[in-house]
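Single chain ahead, written as structure tokens, the form predicted on its own.
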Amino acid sequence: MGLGAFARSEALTLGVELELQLVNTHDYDLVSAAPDLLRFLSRRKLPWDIKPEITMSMIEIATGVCHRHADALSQLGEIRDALVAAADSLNIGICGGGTHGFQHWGERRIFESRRFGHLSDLYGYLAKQFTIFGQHVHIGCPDPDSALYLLHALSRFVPHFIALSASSPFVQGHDTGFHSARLNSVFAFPLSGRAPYVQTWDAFDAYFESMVKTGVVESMKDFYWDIRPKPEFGTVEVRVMDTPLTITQAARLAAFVQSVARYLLVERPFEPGESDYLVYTFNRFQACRFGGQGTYVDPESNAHRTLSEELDATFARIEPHAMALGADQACSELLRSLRTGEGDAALLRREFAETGSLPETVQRQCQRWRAA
């Protein structure tokens, strides 16, 4: 059984998915409130997708199809308002951030569903450790071969996306020293990392069919790749970003991904190759560990520079495309926050330094999430 046809999708449309934390309002630890919250929301006819995630302390929200940054921001604002109102009725806190600062994975409960039960049986304790929170951005592609070009071309920008979105410095009550510790949990899964380098949809379909025959996978959902095609949507999905602390930041990140994608699809500035992946894992680690101060190795020239310097150069290249999409201001704000140390990971560390309390830090995360 192959993947079948790649769905028709308007080029460069975008969709945003966010995994969110559910906490109690006493000590701000995670709480298994997803069933109650989803039941409460099911009474309303909502135009967005709100669904459970693998443990009961998580939910995932998703916009519809958006064309521009302003569309994504507007839809995220409406979803946020509906969630906050429902959570207030149930005395639940909701917040962003790639990890919860002090929760313990052993206390988590798997959401009751066939798929999540299967994942728990397959991965053991890793399933509960997967109580981490990411932002995914889908980019519409005009045809399947363009999707594969975009998948591989975007791989050069994975460190950029990680550094700009990093919001997970704390794990189980400790400062990890990482800007994005969340991705360390993703890397533990055997089908994580990068997609195989194939250049045509027929070749990719053959690869998928071979994997199905092994009995290892049943669908594309079984691949936890950093970037993966979603043929049923006609998109490429970028999955490396931490959930930010605000919908404003989430919309900016989506705008940046869309602008990079437009630059790649319109200009075709390079031809991806297997050699691009020689420095892929190194660059990704540097971004997770050090953020903008990490080292970036250019896969073409092998030149070394800081990721902040690379981001400045990237913005100069994509700026005309960001302007064409109405996203230049959003991208500028992202870069400004990185340069001035106002990114989410730095902000969380400062707030913990001020308060000396991770529960109070999470409380502030909840306040920041609900801010209009």
Contents of the next structure:
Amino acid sequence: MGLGAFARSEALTLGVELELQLVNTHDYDLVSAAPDLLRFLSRRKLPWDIKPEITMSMIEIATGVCHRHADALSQLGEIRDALVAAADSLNIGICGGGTHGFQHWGERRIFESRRFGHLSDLYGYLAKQFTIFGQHVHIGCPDPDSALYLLHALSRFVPHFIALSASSPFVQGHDTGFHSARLNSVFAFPLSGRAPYVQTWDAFDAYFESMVKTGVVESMKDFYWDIRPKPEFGTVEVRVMDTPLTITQAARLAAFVQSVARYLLVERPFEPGESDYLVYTFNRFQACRFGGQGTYVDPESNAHRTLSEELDATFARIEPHAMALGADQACSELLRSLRTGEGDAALLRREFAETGSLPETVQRQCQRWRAA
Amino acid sequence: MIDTPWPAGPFEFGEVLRIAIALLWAILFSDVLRRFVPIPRITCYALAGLMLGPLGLGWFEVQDMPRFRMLIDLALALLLFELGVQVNLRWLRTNLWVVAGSLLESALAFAAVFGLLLALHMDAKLAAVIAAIAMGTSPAVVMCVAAETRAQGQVTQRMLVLAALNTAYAIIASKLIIGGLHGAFKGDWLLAVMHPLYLILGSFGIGTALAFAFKLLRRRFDFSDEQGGVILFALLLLTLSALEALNLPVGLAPLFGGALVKFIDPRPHLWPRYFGTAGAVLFTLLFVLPGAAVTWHDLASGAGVALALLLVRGLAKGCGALTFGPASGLSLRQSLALGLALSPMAALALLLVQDIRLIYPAFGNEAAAIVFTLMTVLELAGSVAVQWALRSAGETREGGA
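Swap state to the form predicted in complex with the partner chain from the form predicted on its own:
First the chain shown before, then all remaining chains and molecules of the complex.
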């Protein structure tokens, strides 16, 4: 399967995918309920895309093409309501969060399909360890070359996206000390990380073809990059975010990504370069580990500041674009949530401190997911 | 004779020795047998119990049962309370098809057993009591097999819920019918109506008290640690003594109390599997001791009818599960597995029969032979059936980390 042509899409349109956790309502451990839930949902004709993921305790939902934050929020709301109703009928809990706090990876089951079976054979236990839950945001690009510009320019904002979405402090029953521990599981994959620095679609196509020739990849799906192009949709897909605890937060994050993208595509404020990637993994790690308190190294000036300071500066720069997209309120609420310590990771830690129990923390995640 | 510190023969051993031997034998036997046949532990315990009982060594007899009754009651109370906590009443309110399926499978099981016994010219009252008891699925078997295989999923969850519901129906229906017997035997119809009502309302009352006591104590104690575990034991002992003092049945109150706990407080309520070591001892005995109840005479006189009952009851439960399974969100395969998983009968049926015997000695004996035989087969085969059903539904997590 080749790369194919880069589909036409309306610039700066928006699509949101969320991977969600399926838990039982007794001890709130993950439960292999995806086939049950999908079967139950298949009785109704739903306009949304609801898909299985690699293990049976995960499910992925996706909006259609949205123009504004408000569209995304209302579509996510409708999907959420349909899912919650189905889950209630099956006595399953659904929740957000980048990791499940206390599941054991060894108990996960691979969803039965050709692709997932292949991945499981290839990656072994990594496939089960991949029971982590992310939010992906697609941004429509007018043409493939601007898609690649956007992809590389967005890489400077990966720490921002991570810090704002981080919701995975607990892994396998322990507090990791990370705000987003989820991304550590992604890094184990050989084809994870970042896309090669090529600036034109022709060059990218050539890279892809030579990778296919090596026999290492078959399709774009085999790349687990933080940001990757999606030629079928004509979009660039940002994949570093943890699934937040609510659709409200998910829609805000999407609005923020969209506003940054508009800032980049309209203003073309800088030319990205290979040298941007010198600090990429450092910045990314700092954001995962420390959230807003992490260090951000400016790839251009090499100045060090906290990610919070960098976020403030970014918000100031993108504000006119956020306003043009009707996303300014969503963006400022997002920033405020991080500043006031109401980010999802902080929230989960607080709830664990309050209840002293991870199962109860997950139960509250379920309540939060249905409520907002 | 002068008091001496030295023991004098013949040595007197009490119940403790017999319990010790029963436990040792059950565990050793299960350990050896399971090397050759991959069956659930409780199946082995039940087999071990049969070997110790009148069918084998005669180490235990049915007359001994009252002496061990306390242990069986406590084991059942613990199990039923835990089962109750796993019954999410909110879910049943949301998915009425599950309730419809439960009512149907129980009604069909009652009708099938009752009909067959009538066709065999059994007395209608006796037939009704047996049919009522046969509605119930053994909570002990389904819970222990689910725990042992670490099963989790739609079939497991529905098996537990339907077992909880049909156990409640079985207790209530058998008490109602016994009430009717009061009327029939003694001509006292006021008592016939009032007594079952008292049993049911009384059980609900005690169950409610248990639930609120649990909720109150949960504010201070974590039931998943050792201290909390002791409190939970104490709470259920308290419940049992209240039930005994008030002449109420053992099963209903802890079951209802558990379900009420989950209803008023949907947080996870967790404690160690089998309630820790003490619980594991009790549950082992729960499967070993019923072996004492079955005699060759029971088997000889009850076997034919019991096997026929087993078939029609299994068929009825299967049909019940299949009818509303798909509407309630199961696949056909899952519905079939669920129907099969509802087949076990065990200690609770034994207790119900014993309760009847206490009130109507002559009446109970006839029923006993049939129910005991049915129970024996459905404890052994039923536990294997549950294991098989959960495996075929892909819900067991054996051999995992």
